[in-house]
Structures are given as structure tokens and as C-alpha cells.
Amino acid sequence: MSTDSRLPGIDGASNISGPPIDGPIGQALWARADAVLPGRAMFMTRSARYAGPGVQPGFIDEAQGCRVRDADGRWYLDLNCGNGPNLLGYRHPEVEAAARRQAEQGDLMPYFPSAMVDFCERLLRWGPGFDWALPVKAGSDATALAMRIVRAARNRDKLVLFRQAYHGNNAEQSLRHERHPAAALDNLYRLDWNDPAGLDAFPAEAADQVAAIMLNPIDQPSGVPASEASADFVAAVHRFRARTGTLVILDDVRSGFRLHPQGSHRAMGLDPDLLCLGKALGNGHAVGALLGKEPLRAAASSILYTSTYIYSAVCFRAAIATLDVYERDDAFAVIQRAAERLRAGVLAAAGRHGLDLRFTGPATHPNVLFVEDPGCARGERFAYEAARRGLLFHPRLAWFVSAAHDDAAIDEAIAIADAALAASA
């Protein structure tokens, strides 16, 4: 895809028939941002403009639990969850207390913080079946590092990925390729998702050059229905591994902690060699991780990889607290129950108004789209009408549910969605 192609939402005409959600302060911030920041494709999925002109508030200044406040002071019930990181609730008191205690002692200090060892040990207790852990700052770091490790381990350059699967922001993984040397993408094969026959038919002479296959638990591009990996597809991944000696990387950055309490691979029936984590791991604190098997320890040890802010003791302590609360409170079950109630309520409301709305993917982080909605015009109107009434969700990106979405919040979300569906019908 070239950089001069039109971008959904950002380049489209407005599909709303009222004032923008941003108030005067938000609108002034947009003017200031446009003067100092490159925009459009840059930050695309984090920009409110990707939801459509005026559909969502552009600037959020405060968050608590499952609610956020925009720059103009208006509060909303939030189903974005920061695009995934809000797992337990914004500013969860125990997570923030752990971060604050560490901050009072120091954060970025010389050499390793002891919190890093505690963090890695805690991760391995959470994710049995892995033997070592590497801290990173973000999901993109975890996936990029995983690609380097498998290439070093197998002494092969090629990797198999799937069409439209997002794995990070580096040039090789990006779904939007600016001008760069043509050979930069020569080591990637992009196959069709959920196609066991296609994977089985991958030519042996090419497969012998493949270091690893990297996949998400769910194919969840923006603006289209989500598709979970089928049992037949996972079986084909197993066959591909057995036939070629290829390693398996699971990118669990988006779905981690929302598909299974011990990692999405458990729900899939997959035993990956490397597991990439990010987003929800720190409940909003900037931390990610790569978990690996013993045979890959030497390859990981051979790679020069470091970055100043990896070693944030504050983020390690926040992540440890997140894992502790998540397991103690059975947060996965709490989130699953809330998500299923939300899905049932919103679908019932859509049915009452004669609208064909679909939830695809898992209830905890679904793609919610109207059928026969080219350009997502109806979805934009639905999101706008909901935002006017105090509920935030993205018309193109996944919704997310957190452990802070209690029964009262879910009831409120359903009621607002009902009114918004009526207004946009």
C-alpha cells in the first residue's frame, strides 16, 4: 500500500450530522497539533480522526476505572481501554501503589534493577512451559526481537506471516510500506489466514529457508470482521513445524490476558517457541516481554539488544502487581462475563431497531461492525451518537472490556448503545 492512498476515516467526508464531539479546547488542541506534528498515516490508529471527522474526542486528559475525561472536561464510559492496555481499570489502586513505592526508591538507575529479576520470575510463574523471559518496552519490540532470535537460532532468513496481520511498527513488519530498498521485504512470505490447505501446500524448497512462522491468535484488521484461528488451521501450523523444523512465534500482544488466563496459546491448543506480550501486561505502564523455550536461550544470548527505558523498575513493579491482581481476582472470568453481557445487550438493541450489527472475534475484544456498511459510514454515525451520550468505542478498531466494567457500567453501556442505535437507524 502506498503512502498516497486514501486512509479510512482520516481522508473521508464527515458522516455525522451534528457538531464535532470535541469542544472548543479539543478543537484548539487539534489546530496546535497540526502545526507541530506530522499526521495522517502517522499515529493512524491512535488518532481520533481514524474514527471519522468529529466522531470521537481527540484528546483525553484523565482516566479512572472504566471512564475517561476529555480535554473539555467531559467524562465518558470507555470501551477503548487505551486500545488494550487497560486490563484491570485505569489507575488501579494496587498497581499504582506498587509503581509509586518503586518510584520513591528510584526508577532508571545504573545497571539492572532487582525488580527486573522479580518481573521475569513472576512472568514464568504466570506462563508455565517457558524457560526464560526478556523485558521490552512495547509489543513491537517483542515481535521484532523474536524475529531476530529465530533467524539467529535457525540460521535462516525467511519468515512466514499472514496477510493484513499487524505485528509492529518496524519497516519489515509494517502493513504500510514507505519507500525503502526493495529487498527489505524479500525475506517475508505473506499467506492467507486460516487456510490450512495453503500452509500445507507451501513448497518444500521455500520452506527449507523459513526460520519461523509468526501468527496472532485472531486475524483482526480494522474495519472488517475478525477471524479466530480454527482448529484445522492450528493443526496445519503443527504440520508445517514438523515438516520443516520451523519455529513458531505467537504474537499475543493484543489478545494476551483476554483470550485465556495463561496466554492465548492455551485457548488455541498451540505450543509456541516464543510468546510476545505487551499492552495489558502493565495495565497501562510501558512494559512488554518475550518468553522463550530453553533451546532458544543461546540464540537470544548472542544478540546485542538494549535500550535505556527497558530497565524501568517502576514499570516492572506495576506489571508484577498487575499479574498478582489479575490472578487473585480471576480477572479473566470477570472480563469474560462482562463482555458477554455487553454483546448480548447491544445485539438485542440492534435487533429491536432492525439493524444488522455483528460482533466478531472474542467477546472480550471484538470487532463490532454493521453488515453492508462500505466505508464504515453507519459505524461512524453509531460511534458518534454514542459519544454524544457519553460512551466511547471505535467504529473501526476492536472494542475492549476491562475488569473495571462492572454490572452497572455494562448496563449503562447497553442503554447508551440502544439510544445511539435508535438515533443512527
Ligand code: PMP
Given for the second form:
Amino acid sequence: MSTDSRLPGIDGASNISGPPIDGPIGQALWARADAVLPGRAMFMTRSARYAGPGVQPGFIDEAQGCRVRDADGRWYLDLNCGNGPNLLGYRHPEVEAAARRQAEQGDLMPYFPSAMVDFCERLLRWGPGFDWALPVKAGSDATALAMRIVRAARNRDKLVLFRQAYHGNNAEQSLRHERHPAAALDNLYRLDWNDPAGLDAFPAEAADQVAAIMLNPIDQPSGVPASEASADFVAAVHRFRARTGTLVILDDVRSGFRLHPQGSHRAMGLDPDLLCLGKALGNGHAVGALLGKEPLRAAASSILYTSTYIYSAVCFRAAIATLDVYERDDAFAVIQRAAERLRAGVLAAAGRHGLDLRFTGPATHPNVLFVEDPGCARGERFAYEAARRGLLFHPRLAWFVSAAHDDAAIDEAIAIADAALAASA
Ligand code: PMP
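Please supply the coordinates for the form predicted together with the ligand, as a counterpart to the form predicted alone shown previously.
Expanding to the full complex; the earlier chain stays at the top.
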């Protein structure tokens, strides 16, 4: 039994008035995709259909810097950034050169590549305060591994998560959609975000069974306003840990590298025991990591966790180069500045058209939504009118800014958004 079988966008009526963004090649690809892929809920947010029928191009075949080309050959300025991974610019030359050099020597080979040690050392230099690192392939792997390590460390089964937080693709980490076995959810408490009183009031007998609290830096469900962790809330997380011996896991998969240059906990004032990374870490290469502190090394060592491609070397070299370029170029400051320019420009355009558009969450990866917009219908029209004019962003998911969005690109995005707002007003 599913709690909600309808999916926004995917099951909604079309909110656009005009031809779909896909040209004939994209439309033919959808027909082929529907024959071979069980689509719809599968891949949900990663499918262009989640933006609403016809709102975004379905298939992207090339990317460079801050621009992408769809299957029909049309180029767009992109504010989707692959939902986060594009941190420095698609196919950043130094990242790709490092990956290519390793690819020429070998990618998946027997036993560890030396690149794996270099990767872990580089991560620990990037994120001071952690003592060990584990490589993974995806954000979901990092969060799943963190959940296993805290349970082993504390010999407790329960976890505290927050109401609408997505942490990955297994039943415990995900938001409930399809049927999950009760046992997969029995060990989770889902509390309200930014509610220090809720954490303080958590009964002591139950709190003593909690292995860890896992939280995101921002509460950022799709299609609703995002909200950053308040200082009071962070203090309550620390109090909960002090009174119960519970561990704290920060899921920095989405916000990582865009909220603070050394990990989002530094922007939040949080002191996590474990830090989960993914998405932007490899600038588009499939790599993530779990960083931990000394007291959890023994628990981490007790977990049987392996996977054939965890040890592939190319993504490690890509991640090392990503961190090198990110720090050398102060990419965080570059992204922050570009993001603020974008926000100011788009909000000014919305104001000129008398539209109540809001940026919620951090400028570098905001949820951009109309204030009164049931079903995100106006948001879909705005995204559609922008795509027609050559700018991609998602009506429900966060926009993302990269270091490749220079002033000219941001000004172009603002001009297109301006025209799209006028057309969708
Ligand atoms: N945590 C958060 C906060 C995420 O946004 C995501 C992905 N959207 C994940 C974990 C899972 O990462 P991945 O999709 O790489 O498995």
C-alpha cells in the first residue's frame, strides 16, 4: 500500500500552453524510453517529467561549463547543475585531465589503487576535524553506511530523522512512497524540523535507544520553501547528544561545498560525528565519502561493506582535482557571488512584473517558488517559458549555481528569466 501514489508533475495535467520543449528526437526518445524503462516513480526527481509534461528537455547529451545540449541539438544555459554535482563547470579541464591520466593507467583493478589513499588524505586535509574517510559511489551509500556505523558503535537500533528529509534510495533513508516492510521503518523517529522543543521533550527511555540523529543542513523538500537549521535547533541537537550519548550524522550530500567551503556544519555551528558527502565532490564523477572521527574508527572497521566499483581509481583522481581547484580558486566565494547576483536580478525582474516569487534557502542552491502556487502550476509555466528561451531550471527542485556561471552567464540567465516571467505572468 502506498501512502500517496500520485506524483507532482508526473501525474498532473499539463500546465503549459505550447509545444513540448523536446523536439522530434527527444519525443522519439521518450517513446523508446517508455518501452524499455519502468519510468514514472522510478528515478522520480532525476526524470525531466517530474518538472511537468513538456516543461524541460528529457534528454541531455553534452555539457560544457554552465551549458548543456539536448538530444535535438539545442544548447541551454543550465541552473540545474545535475542537481548539484556540477560545482566547477561541466567537464572542467583540470578535473577531466586528472581523470583521463588515471583512465589511461587503469580504472578498476585488483586491490586498492594508490589513488584511494591520496583521495582519503586529501579529504581529511579539506575537512579539518575528521580522522578517517571511506570512499563510496553515491550519496545514498554514504548515508546508509553512516547509519550502520552508528548502530554498531552504540549497539542501538533507533534513529532520529526529520519529517520531510530525504537521505537516499533505500527504505529507511527515503520518503515513504511505495510499500515498505514495517520492519524497515520501525526503527525511525521522524521529528519536526527546527523544533528544539520536540528534541528536548523526547522521552528519556526512548532517547536512550537512539543511535544517532541524522540531519541535513537545510530542510529542502521539493516544491515547498526551504528552511535553514536555526541556532536553537542546532543547540538542541547538541543537548540531545549530551544527555543520551546519541551520535550526530550530517548529510551534506546536497549542500556540501555550497554552504561553507569546509563543510556545511561550519556554517551551521554543528559538531557532527559523521559527515556524508556526494554529488559535488567529484564534479560529475560518481564518488562520495563518509568522514568520521577517531572514536568511531573501531565501529567503522567492524562493518562488512564492499562493492566492486568502490575502488575504481578515476573518480578518486577527479575528486582530488575538484578539491584542488575548488580551494585554489576560492570557488565557494565565486559561486556565492554569482548566486547573489542571480537572486537579486531575478527578484528585481519578478518585482517589475508584479509577481510574488521567493528564493528560499541559500542563494547558491535555493528553492525558487511563487508564493501562491498550488500544484506548482505557475512554477511550471515559468520554467517552460525559460526553457523555450534557452535557460534550464527546475520548477520544484533547487536551482544550483556553479563556478562556471560567470557574470555574463548570470546576466543572460536574469534576462531570460525576466522575459519568461513576463510571458508566464
Ligand atoms: N542526501 C541528500 C540530502 C540528497 O539530496 C541526496 C540526493 N538527492 C542523497 C542523500 C542521495 O544521494 P545519491 O542520489 O547520490 O545517492
